[in-house]
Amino acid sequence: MNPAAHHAASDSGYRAEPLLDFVTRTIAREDDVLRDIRESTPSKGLPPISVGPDEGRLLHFLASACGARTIVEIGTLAGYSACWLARALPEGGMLHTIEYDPKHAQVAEKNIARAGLTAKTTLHVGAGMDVLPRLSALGPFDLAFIDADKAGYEGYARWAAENVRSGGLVICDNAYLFGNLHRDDLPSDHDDAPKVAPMRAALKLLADEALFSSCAMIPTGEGMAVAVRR
């Protein structure tokens, strides 16, 4: 998820940039539900925090390029990420996806059934580490795509390293942690000051070359970190 200053609806921020529209206008393009998924989301009360869909698009690539037939999200939000990761899904495919505001989950249940998604996903409701241990059951997984608290980072990366399988993929959005990852001078009453060291042990287990044989940081304007679990 990526902050409102970033994601206004309006054209504002990295998003407004002509070469980022053209290309997003080229590869990355919605259609009218998509659209209007995300751009509706502040209207319901939700913050307009969901990926773009330039990442949409890209998520839904790494989702086809690995063959991911089942995949865990953790953070719904609304459901505009889900409906890009079910839509790379196959027949008989499912996406698992968690939410722990029951009003997110009420409007993301809404919107994966107007795009015609519901056969492919599975709405969890609460927090994330009260869900995964119960999916555990139904790995391994071919993809997690970790867009959650930025606090809890940490413990899902460690999940996801133990419930993907060797080949599949997971990815953490808000990887630069919305400029401060490298900063060491936080004041201790920042928001983002509790966030750098689970973002960093995440990245650190990602770059785990005995846990992954790959890792990489695709420059989104957030940044999203990439690793292929060995």
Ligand SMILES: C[S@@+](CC[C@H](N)C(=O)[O-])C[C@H]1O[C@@H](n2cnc3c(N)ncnc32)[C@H](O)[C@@H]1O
Contents of the next structure:
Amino acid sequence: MNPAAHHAASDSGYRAEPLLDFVTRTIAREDDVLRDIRESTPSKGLPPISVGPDEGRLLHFLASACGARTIVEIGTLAGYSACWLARALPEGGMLHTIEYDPKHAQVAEKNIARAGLTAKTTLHVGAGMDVLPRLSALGPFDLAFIDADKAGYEGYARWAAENVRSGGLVICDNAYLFGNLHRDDLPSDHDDAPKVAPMRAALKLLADEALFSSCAMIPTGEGMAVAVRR
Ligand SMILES: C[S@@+](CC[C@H](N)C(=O)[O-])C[C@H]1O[C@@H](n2cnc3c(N)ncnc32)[C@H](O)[C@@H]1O
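Alternate state requested, the form predicted together with this ligand (shown: the form predicted alone):
Time for the whole complex; same chain goes first.
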């Protein structure tokens, strides 16, 4: 099948909004606490850029599927994805989540407490590349979720490849880079221009079969790349 035919066949045309809403209600089952954390984020002066309910459930699923007890998240925002991840942890499990902006971290801390997840979550305030080297001593980790500054993805993916256990998962959100991942023609003053090379480098690393036994792009709206550490 040629690539164009493949895309036509996979876009079956019946995935209308009402069907997707039904699936979100049936499968994601975002409860009132999570919904309020997500919906109240803009009113607290933070951008509405958290993952959605389906992606939150997907993170919960992936953490559960690999039996995660220890997780590192880079990019906390208001703690929405952190709550989904921490909820997948067993008693005694720990999520380390890293946030650069102290205002975001303050909101996240309250949300995580409201969700009853403080005992399973450690919030680190600082830049990912400053905090991650300190976390290495606590590893290896079962899962790393990368969802912060896109220009930093290559460095975060390298750290994750070195600090996630065999059989653990490395997950990169926004892997389509807002539709610009494949573009070689972005004007140099385009916001995403400096992010193309680090995002491609991160994905190349995840697709490296010497390091990861399998890598897939989950076709969420933003693209979520997932790889299993060899
Ligand atoms: C897309 S948001 C994270 C959304 C969150 N994972 C969720 O789905 O609920 C990205 C976050 O990364 C933070 N950030 C940006 N640069 C960072 C850095 N160098 N280190 C750590 N966090 C950073 C931003 O302040 C922002 O809160």
